[in-house]
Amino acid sequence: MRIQPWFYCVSQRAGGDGSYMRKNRLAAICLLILSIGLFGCSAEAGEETIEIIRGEAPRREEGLLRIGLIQTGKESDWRDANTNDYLNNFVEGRGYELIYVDGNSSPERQVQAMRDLVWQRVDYIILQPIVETGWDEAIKEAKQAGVPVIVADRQIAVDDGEYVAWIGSDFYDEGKKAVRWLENYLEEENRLNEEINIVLLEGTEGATAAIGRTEGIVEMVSAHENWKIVESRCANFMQGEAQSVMEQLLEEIDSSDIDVIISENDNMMFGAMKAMDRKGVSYGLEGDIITISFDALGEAFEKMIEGKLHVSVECNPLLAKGVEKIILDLQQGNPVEEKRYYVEEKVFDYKNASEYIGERVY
């Protein structure tokens, strides 16, 4: 796997003469950089700045396909293990070079690397974007370039004609179940009439799975005249973020009127659970408060088994297979069929949880 080798840093004093012998302070600072793999460097010092000037394009490995690869960032475990499947597929031994990009959950950073993987002349793009929009030009100057961009998990706000392919989750479907199996489980409890307020703790704005799932979960719970979601808050898939939005939210209302609380994840559930625990909040099975979240991690089985959390909605984030057959088509010169792939998923409840829990691989 290669990580941004072909960049090199110099400082250019403003108002200066341009030449590139600089402090080693500023080298020093732009090398550490670079050793992360970020796309450019900044740094103050005064008046100088740091700049970024393009060496030459990387050698490219004798008879391996080079592929790069844009990620979002590190949010979640689900995020991990998705990232974990691509660094697992797309190896050497199987014929593959792979340059991953961390987009650091900055949709700039992302844009930026989409330009940098076309001029590194790589043979295929995945981009897995953090959000829709902004995608237009960069998505535009890759196909004019002859490079096929395959869109995996969310989606890009782009004519589907501009890229290969989008392979990932329904959210919206998702979202649906997720409320499905909520009418299901107050029906059996006899208390599908009852006044229900919900929590909902949102994923990213303008991410797809965050705009899918609240559209399948609104949808499903206004066709309830007696169910009413009651708060609604972004913490961006993220667990420390969901906790403290939790912990202010517990200090707003009163959790003997929440009756539900529905996380977009599951690492944001566990922060909402955190918040609760300390706040001395009942939740589970044996609490006051029905807890459902979008996933299915191997943390989320161990809740559902525990009696803490209810419901997750599996979100599956093996995709590199189905990122690596629409490449071996291409590469055959066979025609993609499908502009949008769905990938296989199902729930799991705190009734089977353990009967699933040793299938579990992420």
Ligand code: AHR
Second form
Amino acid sequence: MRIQPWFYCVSQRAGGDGSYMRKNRLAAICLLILSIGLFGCSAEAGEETIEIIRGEAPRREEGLLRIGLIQTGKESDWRDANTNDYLNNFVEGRGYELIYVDGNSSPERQVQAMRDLVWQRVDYIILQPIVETGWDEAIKEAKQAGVPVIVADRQIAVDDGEYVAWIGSDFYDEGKKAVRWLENYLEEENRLNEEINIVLLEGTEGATAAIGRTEGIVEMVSAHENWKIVESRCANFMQGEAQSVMEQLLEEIDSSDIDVIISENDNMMFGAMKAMDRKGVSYGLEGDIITISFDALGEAFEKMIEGKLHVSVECNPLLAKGVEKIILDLQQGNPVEEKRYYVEEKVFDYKNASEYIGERVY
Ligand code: AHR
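Please move on to the form predicted together with ligand AHR, as the form predicted on its own is already shown.
Now the full complex is given, and it begins with the chain already shown.
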């Protein structure tokens, strides 16, 4: 058995600054185990260690609801806004003890975190999955243990009776909105009959945000005989990765063969822009390439106002209040109103960005 002391090392309790290490005896044990792990210890010692950890019940804060949050990682600025929303909402002053687990972009680590939170008998788990698959067993275990799971942001491929509710974005609709915007723009520019070559930068394979957006985009694009997705590459929603992917792509194809870049989030578009800047490729309102992305981050608004980004389809990261409503309903013994709850989202482009930038909170 592998030693997995990471869980306690990444657990944080949301309080004043929302980011201090748990100060209980388990943390000390964890650090001790980690040191042993770092200096190399045998498999037998690992098994023993797990037993020691699991033999000790974690300290409970009296009167607080214990919420375990399993986050995807820190792949984008959207994610930071989403994490901060939870950390600011589920604070001690409002009656919560939040145990935050950073999935570190590892689906396996997320599954392990779910098992650890169930073992800790938290009152609720908020699961923000990286990918849809791999949850069958862990979600059943949570249900059997009586720990309610609320899924947020992306979805999981299990029967929806296995969890309490899901809240998040309609990613498929976001994809369609992006292409609908392109149709309108090209019509205004009298370019609807031109051959249009599109490069698609995709998010993480298996993640609902990537699956849904790609489906919506591909479906709408394929309705136009003269439009073609010439390249489709994955950059995992990450800016640095997108920059490398785009630099590589520009080595392989001539930038004059690209009419549109659709990036499945703003950060990947920022990375692609850096790559284009380095290669001297022009894009945006004054350039040759139409730029479309998702999230509607503050930086995307700045780029739209500068004329570098044409449009950003909003993906709303502020999910904490919606999740809290579900929890409070359950606490009061009320049935959950909706099994699936879609958050509201808009489309912002270079024309209306300056009107809305002042209202943006992420
Ligand atoms: O699941 C939501 C997506 O994940 C956001 O579009 C992206 O920026 C994030 O990393």
